[in-house]
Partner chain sequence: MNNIMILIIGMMIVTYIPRLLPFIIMSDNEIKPNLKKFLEYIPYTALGALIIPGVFSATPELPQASLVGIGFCVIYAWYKGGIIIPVIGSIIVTFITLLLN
Amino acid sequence: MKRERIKYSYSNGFIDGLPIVIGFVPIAMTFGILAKTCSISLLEGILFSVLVFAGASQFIALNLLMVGAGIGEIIVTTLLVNMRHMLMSASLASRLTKDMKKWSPLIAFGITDETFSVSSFKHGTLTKEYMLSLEFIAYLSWVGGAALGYIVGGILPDIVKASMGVALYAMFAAILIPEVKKSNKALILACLSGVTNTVCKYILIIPQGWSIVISIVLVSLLGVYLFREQEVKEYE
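Could you put down the structure of only this chain, in the form predicted on its own?
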């Protein structure tokens, strides 16, 4: 069936991106405050958001920096965490027009969980005007929020800055709990990941970064083995 062509404009993208801005700014400010506590410079903190633009990965990388992880551990860990973006990009690519091919690297860079969710619910073919404006306002709010958080972090009391350390755990709890409500598979895999990471870190004495990498790979493979038949039945 031929997909309906709806011309979404720049203004549609900006308007649809406003809820993302409201969600991004507080989280980005938290990242900026945490970056300040890690003693990295303002320029480094801003470049972190400008070049990476991936909230979960940035928080994880920051945490690994704080525990003294090596560059290889940080790169591999953030790569594994961001592998879901490949699936999101592939899904959106089927809805882009051929004349948007030259813009695809820029559009792919701007894909986040939030921009993917908003754009995937739009009917018809997605235009470059819509995607670029949607991703631009999300990107601007993230980078601006991180810079603002870093500046604000310089005037906050130490006890308040130290309390921001729970932000990482709160963010992942917010991601995990809705999935647990839908299926106990997420809870089982999360518990297995915690056990695997604990064994790797405290019994096998593997560095923190690599223990996370091993946990992600092992539990992902185990999840495929344990739930493959169930997933096939649900799909059918």
Contents of the next structure:
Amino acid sequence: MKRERIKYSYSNGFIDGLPIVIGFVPIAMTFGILAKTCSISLLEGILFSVLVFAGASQFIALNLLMVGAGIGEIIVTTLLVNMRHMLMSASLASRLTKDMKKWSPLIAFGITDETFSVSSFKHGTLTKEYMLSLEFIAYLSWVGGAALGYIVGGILPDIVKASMGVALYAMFAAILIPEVKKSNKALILACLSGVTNTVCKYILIIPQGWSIVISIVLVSLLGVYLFREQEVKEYE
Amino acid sequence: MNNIMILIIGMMIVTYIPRLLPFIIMSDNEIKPNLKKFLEYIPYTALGALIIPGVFSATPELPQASLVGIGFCVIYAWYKGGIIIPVIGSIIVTFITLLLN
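Can you switch from the form predicted on its own and show the form predicted together with its partner chain instead?
So here's everything in the complex, that chain up top.
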């Protein structure tokens, strides 16, 4: 893959973070509302988002709390659900420039499905300015949305919230489309992974968290095998 | 410290460690070409699994609504590119579809 020498600044990160903000706010507000109904205090509800900053596992934690699960069980489930971030971090870490290394503990904290997807398809050199501003605006909307949801409750009508629920899927799709136009490889890898995830989830009934990890690992490995000759040709 | 705080701190630890570990392990090692390929494919396979099958139940009460919205997004992004307009457009299209039903 050719990486052009473009240096991204803080403002690039903020602008690229806007679709994440649109997607995060309604979900974060829902989290705030649910936290309140689980009789969690405002401070705890906000600390959840401030310290954990992981969408799916925060919701799972609330669900498990409501059915009376133990703390250990919730923590183990969280670990499973977030294993996919290890793969995403590894992918990003391989693109780390020298100037980002010092900041990697902070950059690592801000890695979510969304910040990873946006930044990993950014061509050119990733900078700490870009990563930190992208993650910061996503983080701010996640924490702010949770606080807003807790304090003011359901100010967004259900139909608006439901519509905004497509935002993150739309963002993922919009990120993928230009890649699909460039090469079949993107389409094949993404489709195979989606199919594998569906099979794992609905047919093999693999627990939440594992199916996405299995899909990413299996299909990426398959990609290394499938595209090995094609790569050789590209270099000739 | 009450139970909820213990839970939050426990969750923070198991969320942060998987995010941080690769940065520590990989920063000083030379990456072998096959591993590099594998890592380069992760963004594509991650996106695939993040979109499918979740997108089919994004609006559970009327699955067609989100599919029409995403359909708009895909077509717009294909011809015009960008991210903000496809995202906002898909929200509006989904909203209108939900409103009409």
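Numbering follows the first chain given and starts at 1. Just so it is clear, the structure is predicted and the values come from calculations on it, not from any experiment. Only the largest set of C-alpha atoms that superpose within 1.5 Å between the two forms is called the rigid core.
K.L.:
Could you check how many degrees the smaller rigid part rotates against the larger between the two forms?
P.N.:
Expressed in whole degrees, the smaller part rotates by 22 degrees between the two forms.
K.L.:
Core overlaid, G153 C-alpha shift between the two forms, how many Å?
P.N.:
G153 C-alpha displacement between the two forms, core-aligned: 2.6 Å.
K.L.:
After superposing on the rigid core, how many Å does the CA of I216 move between the two forms?
P.N.:
Spelling it out: core superposed, C-alpha of I216 shifted, distance 15.2 Å.
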